[in-house]
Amino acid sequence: MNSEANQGHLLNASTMAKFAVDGFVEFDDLVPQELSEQVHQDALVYPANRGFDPNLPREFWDSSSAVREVFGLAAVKGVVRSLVGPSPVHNHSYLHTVPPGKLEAQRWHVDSALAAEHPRRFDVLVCFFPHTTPAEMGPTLVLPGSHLRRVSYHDVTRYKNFRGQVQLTGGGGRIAFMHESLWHCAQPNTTNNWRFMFKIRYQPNVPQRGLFDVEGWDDPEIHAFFNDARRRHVWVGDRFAAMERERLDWWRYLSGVS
């Protein structure tokens, strides 16, 4: 599959099927590498990144014009604008960190409720690594496809592994956008060195429909994409055939065609 944003910078419909069928989609090419740096310094220089204070959810946010001016490049606002529209809200954000020689694994988990319009409406969470994050260094853990399961936060902490499980590895300047139903967790870091990774929630404004470049939506090429989720999302089990409905389903909706 090509993952690209078109000229206007808006998701293709090959792009928008990746991330309708493993719940994510992500980028390399998005952030100039100096802007990377600078975020990453940033990060470094942090007063509060030993912890998570939730009566300060924007704080790294405030202090950081580098990080402002990431989220604010066309490239990255148009894959956003092809997930929630315009206008979303920013409803929170931080820089979240993985010490040092932290040899625990984060449990899986949501971040979601359980909503009766899963998933056609749906928050997206966008994850910059401002830096090289190698396997060793506590990456993000995903479960591609697990945005279709109806649970709630925690319901799934006493999983440990899966079979189609990704670490979320690369070079500096890297961003996911996931699906907020998307299974995840930061894995040990087993480095010297503190792994940063900024998040930001945005909820839509609009309803999710016919919001990212449509044309080709129906191509043999995508077709071909579905069917092949049942080999990569071998996870699912028995389950498959009804997520498969529900997700062409959805895929139709997320077109605007019904």
Second form
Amino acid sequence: MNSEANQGHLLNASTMAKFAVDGFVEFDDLVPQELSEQVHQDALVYPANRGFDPNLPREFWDSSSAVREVFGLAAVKGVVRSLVGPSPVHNHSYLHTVPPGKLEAQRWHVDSALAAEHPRRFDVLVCFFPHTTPAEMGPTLVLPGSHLRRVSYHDVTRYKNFRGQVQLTGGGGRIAFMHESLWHCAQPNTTNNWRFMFKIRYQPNVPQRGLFDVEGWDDPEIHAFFNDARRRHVWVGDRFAAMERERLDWWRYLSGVS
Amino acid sequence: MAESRQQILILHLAVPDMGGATVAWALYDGARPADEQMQAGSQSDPPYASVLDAMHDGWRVIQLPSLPSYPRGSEYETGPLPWEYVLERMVSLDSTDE
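To complete the pair, please output the form predicted together with the partner chain; the form predicted alone was given just before.
To see the whole picture, the full complex is given below, headed by that same chain.
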């Protein structure tokens, strides 16, 4: 996706609408290639696969000045601000890995319990992919639109495959910004190389309304895009009407008009 | 006499009609070890277009989803996929073909 965030730093209405519909937006042009490569080098020398330590909730962040530089970029901060507002809390961060030859997929899950104000009050999960990640290397798998469903952490582990599931494959330097309720999981890695993905969870300090560039929020193009979700999110089936109403209510709130 | 094992196929349909389109699916195969089970994200197309299609291939339906009720005030709540059908078939250990 080409990024208008590079100019005004705040997301425009059409990109924010994509976040509202799909539960995530992904950019491939926010981070300079050299910086991505430095993060990759830092990941390669970082002690691998030792698991998340809750007593060290930002260990890779503290060890890599390059990754801190990524999240200090004005374009990146602009997207974060559009979603969770100014001065969000860096709840925790972690260098996620899929070792070479790991042939078991992670189970589908969400990274949250049910928030009382779902989907209006949400943390954002920012996933940075420092190197090229093809399908065979264990990219993150997501189900677009699933963030609007009311489920908790591991409720969705029984599921295996959905029509419309999407692997976040692509070049190095990509960043995906996800709603905390988006269903996702890591994929098998059949290559001989480690797959890295650095993820920060940001919590808002303000109500999440009117934070993006809301000009054009009610344009016909926005509503046409919303209506097209019925065709794109086949897995929703006949529950599309309930989800459309939920999304429209949320969109008016996000846009600061209700 | 060959030993047999249960296979469980879960099909999620777009509508309650058992001929409705499959939108999600999972297979749990009692005849295969844990490291040979269906993986998340392993398939982009369902094994059967509908529950009826699977029945034509010999699968037995062992659970139908209840039709919904809508308590006032929660008509627009959505959670897990509602139209979940559970099917089974028994296979002999020397002729697993799924």
